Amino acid sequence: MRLPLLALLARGPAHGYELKQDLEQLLGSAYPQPNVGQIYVTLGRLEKSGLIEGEEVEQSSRPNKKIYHLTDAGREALRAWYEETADEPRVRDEFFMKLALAPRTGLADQIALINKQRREYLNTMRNLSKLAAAESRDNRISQLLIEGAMLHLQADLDWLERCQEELEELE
């Protein structure tokens, strides 16, 4: 949450609730929405680390609010984030660890594990399809997020098929 908040503040000062609304509007309902408390805790940590600064703004009919802006250090951290590449391929996959260890424990059948995981992926794909249909077509970012998740799920399903074929050959 730290770096996305910095990115939102790069365009100009904002308070926590505005940042939450910006995230929701940008990413749509496909992305798990942070609660406003989580955002304010993160803003406090960013301020303590010198990446942002906050300023109390007096409001006549409401409690004061704190407006945050990016510092030079925050802008530099954001630049560094954009320079980084994404994580390496998933080689530490929890499901694969279960699959590999199942025969050694005798507590789970590998094919049953594959079938259960396949059902989970298919249910997730159905839910994402419903979400995509309900999401505004104008929100291309949200649509791309859903499409990316669906493509990853399809690749995972293909991989499960491959695992099952290999394991059935070993029997």
Given for the second form:
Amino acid sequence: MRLPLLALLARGPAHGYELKQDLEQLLGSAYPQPNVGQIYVTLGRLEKSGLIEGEEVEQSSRPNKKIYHLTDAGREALRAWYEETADEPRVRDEFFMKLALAPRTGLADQIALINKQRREYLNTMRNLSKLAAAESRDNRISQLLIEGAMLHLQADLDWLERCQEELEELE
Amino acid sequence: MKRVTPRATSRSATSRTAPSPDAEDTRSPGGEDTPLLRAEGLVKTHYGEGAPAHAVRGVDLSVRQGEFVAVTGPSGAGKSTLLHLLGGLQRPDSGSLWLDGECTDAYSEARWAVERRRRIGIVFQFFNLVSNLSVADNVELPALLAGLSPRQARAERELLLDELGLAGKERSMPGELSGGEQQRVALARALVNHPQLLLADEPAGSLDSKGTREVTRLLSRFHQRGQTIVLVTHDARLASAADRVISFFDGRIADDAVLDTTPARGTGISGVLELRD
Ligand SMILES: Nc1ncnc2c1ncn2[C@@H]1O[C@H](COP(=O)(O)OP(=O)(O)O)[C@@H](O)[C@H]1O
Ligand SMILES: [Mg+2]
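Compare with the form predicted on its own: the form predicted together with the partner chain:
Below, the chain from earlier opens the complete complex, with every other chain and molecule after it.
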């Protein structure tokens, strides 16, 4: 949450609720939205570490709201974020350990494990398709997020297929 | 779960004036509970150059009216052979196949050819369009062969091409179209006679990500209107559009899973969509 919030503040000052709305608009309904509480907590932390600064603004009928802006240190942190490349996703290690160790435990059949995992992935894939269909086609960013998730899942499913091919030969 | 088959009725405005009863009526003569497709003990071995290939090794399968079934599995698993058996393009070494309650074991090649015009539509990975016929003629040809008048065939063709976003392309030749467009023409051709059953063998196999999405969307749409579909695909995204996914390995069904029909919930999805710092 920290860096996306910094990135949203790069354009200009904003208060917590505005940031939440910005994020929602950008990523669409597909993205599990952080609640406003999470956003305020993160903003508080960012302020403590000197990356942003808040300014109390009086409101006539409501409690004061805090408008945040990026500090120089914040802008630097953001720049560093853009400098580095992101980590690559990892193979589902928990499932892989289960699969690898199954014969030693005598508690689960490898092919049955793969079949079960495949069902889970296929259902998730199906739900992602539905999300994509429900989300506005014009929200490119949101559609790309869903498509990215689907392509990852596709790769996981292809890999399950490879596991099954190899392991069935042994049977 | 029962489904109505609105396709036959919703398009009745343009339907042929003298319908052949079997082509127009998509209800099961064997009753609502008769599966549209039933296979028992299907076996098919190919004898080629090298060792015999045991492509299909004992398959039992039942597909209900209105169901959308995907068959996935690695290359060489026997998926295409299975689909060819279901469409009568190849004959099993043993086992039996029932179409809408009717045993097909004694069908001649000619009878199968008729079924593939009337009751079964097929699309393939490489579209298999007639390259020296226009888009319009490719779609109208099977309608004419099935006995529609030229006027009726044209009306059906116009409706389908329109629906598939190909209006304006009717005079194009297949070679002038993108892969995605050619596959949509192939889909129109397969559906022009309102077949009860649509068979599709890797329909997105030679398409890019966008083309795959397009085919997925169209198959889902036809399925929602009651079209029964059996689809062979490598693509999990395409497969997940189905109600049921059969995993095929080494000539056999390894798993047969009915997918969630409930609307999208948070579970499972939120995790894969979460963006992390
Ligand atoms: N006409 C054929 N002649 C000989 N072997 C074939 C023929 N068709 C398929 N095979 C073999 O049968 C097996 C299954 O092929 P296929 O049904 O095409 O699988 P899939 O569609 O899952 O890739 C493969 O080993 C393939 O080489
Ligand atoms: Mg194949």
